[in-house]
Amino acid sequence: MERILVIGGARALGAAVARRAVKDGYDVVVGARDLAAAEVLASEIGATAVRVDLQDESTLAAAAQLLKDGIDHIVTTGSAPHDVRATELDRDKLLAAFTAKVIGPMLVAKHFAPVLRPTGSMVLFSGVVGWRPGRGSLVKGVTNGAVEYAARHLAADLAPVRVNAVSPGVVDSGAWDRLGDKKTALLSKSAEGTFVGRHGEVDDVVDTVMWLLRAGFVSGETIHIEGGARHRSA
């Protein structure tokens, strides 16, 4: 059986993904740097827990320290938004925004490639916003869009272990939640904007998360699950 650590894997698409990997006979890890959240979830799904902090190298080396017996996949969906325009930045925010998404990532590489099979796969998180830049996006857009180049570096770097990633779109994934009403015309708007006619749905990150961990021929590329709307007109 294989054995895949979800990162960021107690909640949101992470634990989508947790599920969905046990579901399909994965042998599953959920890191989450709340370790009592991400026991809740493993003890529901018949998982085990263990505690990763992006933010933090220690639990990156401890974590891998404590699977060292070898790991065939890692997800890693980490974030730490930071929306605010270039006069707002606060340095802190900005320096954690770059540990979730870019940083991280590669530290985990750093403590989990003596772990990880040689047939074995790394899945990056990335988003569409870092091809549609904006006002207030500019953290957001640039860290997703560093992911691009994380993967595609990281596949070189560790090869034979693919290294890719997915840039969901507008994803009704329980984010938009809070917006209350206001959450039916976001969800309405991204739909016009995409060539499908539909915004996205969990199943359409995971779907393609998991053919990821299967696609053994695929290796430093990024994978765009958002409709087209990278080619639509703003």
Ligand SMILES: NC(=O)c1ccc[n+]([C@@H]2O[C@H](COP(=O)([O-])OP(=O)(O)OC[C@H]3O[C@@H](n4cnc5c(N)ncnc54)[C@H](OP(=O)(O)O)[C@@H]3O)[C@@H](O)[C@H]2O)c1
Contents of the next structure:
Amino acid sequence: MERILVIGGARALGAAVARRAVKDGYDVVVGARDLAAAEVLASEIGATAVRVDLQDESTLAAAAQLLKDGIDHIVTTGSAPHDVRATELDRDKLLAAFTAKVIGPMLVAKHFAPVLRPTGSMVLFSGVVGWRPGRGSLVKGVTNGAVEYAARHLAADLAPVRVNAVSPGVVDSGAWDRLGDKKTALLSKSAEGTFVGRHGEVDDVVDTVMWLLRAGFVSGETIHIEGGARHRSA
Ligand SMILES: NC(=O)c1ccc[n+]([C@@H]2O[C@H](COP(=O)([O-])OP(=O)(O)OC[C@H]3O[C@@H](n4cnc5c(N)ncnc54)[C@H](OP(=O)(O)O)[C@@H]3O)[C@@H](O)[C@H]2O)c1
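Would you mind giving the form predicted together with the named molecule, to go alongside the form predicted alone above?
The next block holds the full complex; its first chain is the one shown before.
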């Protein structure tokens, strides 16, 4: 049975990947900075849990030590949005955003490379904003763009372990619930900006992640799951 660690696995897209991976027969480890939340999901779906905070390298080292018997796949979904204009940038929040998306996954590679099986893979999470510049999305755009390069260069560094990224468009993952009544408007606007006329569903992303785990001849790629949104003019 292949073992998979899902970082950010206690909720939203990470939790959906963890749930599907259990169904698909993987030995799943739910990694989250909130260990209690990871344990709740893990006990519900038949997985185990580990504390992983992408902002705290010591938790990455400890998790790799805990899983030292070997791991096949790591999916890392972390993000720490800092959606402001350039004039409003806060250095700590900027660093946190880069750490969640780029530096954290690179440090995951550092600590897990010795325990990742050669037939295994990593999947990083980018996002369509990397290809759709706009006011207020500077940090999200640059960090998501950097994920594409992180996947490509980590693929060279960790080979033969494969490293890829997925880049979702707007997906009703639960993350947008914080917008309350405005969520519906956001989802419809995003649907208008695609070729397929709809917003993304959780299964669109999960299906792609599960395919990448098995896609043994795909490495260093970013797979776009956004209905063609980045090809449409704003
Ligand atoms: N949903 C969309 O429309 C959309 C669109 C484009 C790209 N994406 C990308 O897809 C990924 C998943 O997004 P989502 O929709 O599931 O919602 P999200 O709210 O962006 O999820 C982020 C996940 O990362 C975890 N996380 C944040 N900081 C962390 C840290 N320091 N250490 C470990 N985990 C951390 C969160 O866990 P906590 O519970 O601890 O906060 C949560 O599970 C993100 O990278 C996001 O940018 C999503």
